[in-house]
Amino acid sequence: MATAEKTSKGLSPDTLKEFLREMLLIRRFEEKVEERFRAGELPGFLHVAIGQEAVAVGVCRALEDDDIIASTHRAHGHTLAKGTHPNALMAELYGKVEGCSRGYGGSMHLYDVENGNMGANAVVGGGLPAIVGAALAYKLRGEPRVALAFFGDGATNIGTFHEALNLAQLWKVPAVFVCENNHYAESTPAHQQLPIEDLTKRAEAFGMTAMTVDGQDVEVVYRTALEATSHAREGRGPVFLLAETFRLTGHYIGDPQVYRPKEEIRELRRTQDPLDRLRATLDVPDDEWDAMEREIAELVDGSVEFAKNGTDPEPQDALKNIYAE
């Protein structure tokens, strides 16, 4: 994935539309599936990234095909950035057997092994230890791969990110820690539940190269990942990155919000929309957007009616794939 073109003074200006035509088929596949949500035909809880793209597309991007990846309970948008078909994806959500992860994950815990894709997770933070072991397995075999694991900021309280964040340091492994900064863990603000504002100190605790990201600018971000998978990748250690982001929207679908101000939301809303900051920066003409949006209005839709038309598991198959030790 990371071949995108880059001009002189940075990418072209059809890389940058590829990377907002990904965040434009994120935010309208979220948008229906909390539609199809509220509407009552998905079951469990749902959370979107909405507000969050720029971070699931400019660091997937900067990926090599053969790079993981392990996700969040807020996994949609980084399943689709890392290859995983619309189709398949919303199958997942409506429990087919066409579901990326056959109907059995749904969408906190939905995985796609082909894509690299290694597992949302409703645990907080539960793909970090996942990631460090398979990032110890690539340094092992003298493969060049990266192991990827997103988070929110609420992670870096929890004694895995630590554990995580030590071993990996300790043995060198071409990890890469990606935390989502969206400022609440779930209902909590930061102020309440962090007793630093800059993380990376978290991070440099255990001596690890830090980076910080502009997470709403997606050439940004994956201009940052990409120096950080390099990092990795050529043998010099894990590196911690840490996106500041916003999420535009609740926890869950349903969330009420009211930890949160209503004018917090509007401004946000009006000042840090990532595809509104590329598009005006690419000043992309109506004709243009308006293509755009058809395009992925049709392939979103397409991805309901084929999650509707596919296959039931049968009632037997809740008894395959279960491990007890």
Contents of the next structure:
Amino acid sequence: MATAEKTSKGLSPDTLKEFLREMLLIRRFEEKVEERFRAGELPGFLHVAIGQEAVAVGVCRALEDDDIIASTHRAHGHTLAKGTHPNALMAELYGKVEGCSRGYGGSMHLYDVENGNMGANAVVGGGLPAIVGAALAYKLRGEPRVALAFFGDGATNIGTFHEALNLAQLWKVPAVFVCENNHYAESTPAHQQLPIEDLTKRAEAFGMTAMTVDGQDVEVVYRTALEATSHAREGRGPVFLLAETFRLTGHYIGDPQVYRPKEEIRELRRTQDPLDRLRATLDVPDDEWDAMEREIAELVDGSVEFAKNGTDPEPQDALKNIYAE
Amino acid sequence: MATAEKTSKGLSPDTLKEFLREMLLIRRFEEKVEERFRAGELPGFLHVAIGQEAVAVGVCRALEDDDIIASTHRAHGHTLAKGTHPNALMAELYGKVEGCSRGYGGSMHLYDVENGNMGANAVVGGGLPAIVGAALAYKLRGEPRVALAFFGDGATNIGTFHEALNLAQLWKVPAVFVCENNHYAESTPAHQQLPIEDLTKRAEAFGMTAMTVDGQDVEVVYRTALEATSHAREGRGPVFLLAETFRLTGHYIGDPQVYRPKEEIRELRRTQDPLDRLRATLDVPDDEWDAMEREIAELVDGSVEFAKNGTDPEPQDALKNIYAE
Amino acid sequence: MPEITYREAVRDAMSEAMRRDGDVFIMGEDIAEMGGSMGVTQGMLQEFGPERVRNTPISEMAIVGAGVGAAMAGMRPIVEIMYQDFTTLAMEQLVNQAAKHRYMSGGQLKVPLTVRTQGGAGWSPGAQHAQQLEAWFVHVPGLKVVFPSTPEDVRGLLFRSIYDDNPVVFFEHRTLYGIKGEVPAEIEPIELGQGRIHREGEDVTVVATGRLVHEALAAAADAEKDGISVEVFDPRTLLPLDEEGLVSSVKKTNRCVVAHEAIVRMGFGAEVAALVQERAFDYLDAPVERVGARFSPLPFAPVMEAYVIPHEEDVLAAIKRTVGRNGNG
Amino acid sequence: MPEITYREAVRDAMSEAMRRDGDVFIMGEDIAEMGGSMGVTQGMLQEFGPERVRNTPISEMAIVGAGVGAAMAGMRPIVEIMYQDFTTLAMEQLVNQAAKHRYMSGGQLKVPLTVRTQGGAGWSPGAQHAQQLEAWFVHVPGLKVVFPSTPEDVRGLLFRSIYDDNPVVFFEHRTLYGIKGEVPAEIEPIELGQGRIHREGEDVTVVATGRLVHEALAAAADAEKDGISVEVFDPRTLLPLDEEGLVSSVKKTNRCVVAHEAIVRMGFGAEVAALVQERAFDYLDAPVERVGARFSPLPFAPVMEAYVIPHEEDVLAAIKRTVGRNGNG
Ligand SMILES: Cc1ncc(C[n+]2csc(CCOP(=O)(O)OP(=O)(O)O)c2C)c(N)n1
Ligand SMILES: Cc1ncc(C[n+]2csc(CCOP(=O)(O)OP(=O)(O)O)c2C)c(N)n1
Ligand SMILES: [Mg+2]
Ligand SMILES: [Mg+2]
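Output the structure of the form predicted together with its partner chain; the preceding block shows the form predicted alone.
Full assembly next; the chain just shown is listed first.
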């Protein structure tokens, strides 16, 4: 994804429209996933990233092709933004051989190694130490690559997070830790899990450089992420990037959100939708928007088609891929 | 240990002499342990607290009788300071039934529940969550008790530490976390394990009140500990108490300390011995000092006698105390 | 006798203990407003308030450890670990702390802590959300391990576990929460260490736990059609284990199948097989057959998942194998 | 053939791999200046420098996890966990991450990570510094588990493990570091999954691991005086397991004792007993006897500790029990 715009100060409207298109793809993809799940077509359980599209796109756009990411249970957006085709992603959600994890992983375990996705992790915080280790490998080999982990506000409570950040800073590895603070861990609001308001203090405990962004503003996310990855890439140490964002849906598909006032969601949807905000800034005319919607709808519908026509694994394939030869 | 002097500003010379006596007891006890270990009499492996006596005494003196502590692998000093008789402690090191853990625990697992010692822990950080839980119990029951954990600088790197502090602060339980920063974790100096210098930042990550003291000055330790325990006891939340101190010996008895410059130890012994410092402040005359030495020597020698005359457990006692009825 | 679900039975046991006894409280992730990710604790926040129904941060290690400390300080905490897979984060506190404080203190302390957790595949949660790890804990002196399969058992055993003065790791099976069963009107505590014969039989004993009890009962009904009489024995607690009950059943039937959802290799069935051949060697007409998951992480795709975990057919096939074998080989 | 200690053998395997291959490096607590708390890595910092001999903070979870990440990024890291008891802190990374990334990615990734750890009682370290927990890992598909008992085996197996493309949990026994044994002049990698017959015999097969291999050999020598011919089989790797070698030995001797220092209940011996009775049922003249630690945490006092862990006499007694039993019951 390395392009000239990366070093420029203001992003061109064309670039921002590309961002918008990617965000729209994530949004429509997630909506389709909700629909297909409710239709009973998708096994397992699923977490969508509606409301957090700007973080996924802004951050992944700031990465070079051979930078890598680790994601979480809420991984569809990161995966699409890192370059996985919607077909491969949707096929995975349907448990097909054509899926990005060949049907072995599922929604919470999305991998696409060629595109630098080293895996979504269903254990909160579980992916962070590996990012430190991958970054260490790059450092030892002198490769100018960055390893980046996404995780939520809830993940900053688990010991793994602290150990990983400490190690990263101690060893000054080229890692970036992107905390998507969507103000909930499942049903648990900040005041029930976080005794502090400013989560960057958790990076300061290790002396790590921290940056905070409005996670609903994709341009700001992109610019800050670029700064963070450059910092890491240039050997100046890891960065903690805190993105304030909002989960505009339930924790999982079907979550009745009994723990959350209905008005809160309504209000957030009105004021904090990253797509609305970007579209308004760019002043996208209706016909252009409609065209984009159509193109994306085709892509997303196509991914469902692709997935449904995909190949079911053979039952006994379950015993493959346990060990490397 | 609740006495009137607790609220006074300056401690009386008599009180300080009591402190000195306790510190001397720990010192001579530890030296005796080293001697007996080298003589091949003590099983297992042992860590002495030589150099850190002022922290143990200053902190434990600030506790009320029914406050509790959890200690670490380096537990002899804390245990004596919390009121365990040297006989019971020495007997434990000899693996006798009369030992404070009845011979089941050993040096790294000292318990004395009657005296409020809920256990030393051989797993770094292992005792911290239980202190949070005990403090929670006091809070739920409205008891004005404090639960206090000792641990080292090295322990601030383990996830358990972070999770425990976070929980303590979130729930505002009456816990005090005493970090004895002796600048080494086993052989590992600060720069190989801690990317920051000021460890109180690790408490700030949870919004916890932090206090720092010169751990070689027992009066200052005592006063600050009293402040910390009062804070916790009055329901104002847990406290992180950082004591800067020095390990004047090896990590374990027999440690050749190849990783540490000889001059460093010599210099520290000259300038940072908490006993020397207190004795100088108090200007203890030689005869008084000698008398104290004699009394303590008797006590310590007596503890060895006591231990050697103690009862070996029956082999099959090993199968007792696994479960409560 | 009233009929309630397995889920309600879990809730009942906790609620009843909390009503009787101020020392009992619960902690866990999302157990308050949300009522638990499996809905087990629904309504409990409303009844008992946030001090006793404590929503926690995502800190499995610390919440188990806080349970240990509260228990040592005289409470009877119940900690919920949302998925068994996350006990991997709390092993230090469970194994080195909860299980050993009493012992290391030479009997000065006790740790009346209950750690509830659940797991179980069959709904494509993938490799990190449905492992069955109970065998690990059976290897740890100082712990007790309970794994009930019916509403009645889950209620009676959980109630008893809460009042046990030792740390109990209490396993629930995800796919059983919805099943219904009759229970006594009043909670009757069930002693730990007593198995239950769900069905008497003459030809083979199936020792089964959790979901596999139900698969075994179905297999037994099927086998009956072929004239095979199957005894189904659910140990209910894996530690302590009702060895007498188990062994005497096998001495009667002379054959044994052991079935669980966990992986066969080094699973609880290994211990059962080892014990049975030790204690009933001269009675066995065939080797103890083990039924359980194949040696694989749990795959996502439903067809593969179904292949990995055991079902009624697998139990039935094992029954037939063992019965088909000539006695005294 | 040169003679070296078990400790030197571990060091040799790592040093040789590091000389050959820039991708190999080691991480762990106090492994640099201090040379490891068991002295295993002494001199390695001087030879390879601090980038490749990485002293770490006390963060078992993160260092294992960093090993996972470095391995996925193409390195061959070796992580030392100072005491096996502290693997309890890294279970999440070992079990949910290291063991499963390859599988969950459908084969896209590999994790060539070696995690070395040690343990073993007999010197009164107490309840949290000498547990033998290898059985847990045998229950986890995706891992390999190695537990060698001699300098030759430890060197050949560790070297091979480093070059294995899968995560290997490598157990060393604390009380064996000082033993000496002959080794080939050049390191010869030993394939994982191949047992070793240390001594041939006719009357009973003793399957033993770690320290118990030596106790078994001593017991075998003693038994010989009574005219009992003992075969001693060391599986060396517990996962994969040399089932063929093990079972064919038992088929020859018709009797089996399995011995390890770990607790008997749910220990590796349970799996061996279960397998042997499954695969050699018709050959067995007596039940498989299990020797191991009693069901207790490790006590501190030496007299109690000695009572809990198994020794030569226990192996000998088991040999005599099994041989004393009438064939075909
Ligand atoms: C270690 C662990 N504990 C609990 C869970 C169950 N769980 C899944 S997502 C989640 C909340 C995560 O919150 P956060 O990190 O803020 O991410 P978000 O869901 O908001 O994206 C929890 C508790 C888990 N997956 N892993
Ligand atoms: C979890 C864990 N990892 C490693 C060890 C081995 N170990 C024992 S003491 C120690 C160093 C502890 O350092 P610190 O916390 O600073 O305490 P100090 O020894 O300086 O008193 C280590 C690494 C352990 N006991 N527990
Ligand atoms: Mg969140
Ligand atoms: Mg220290």
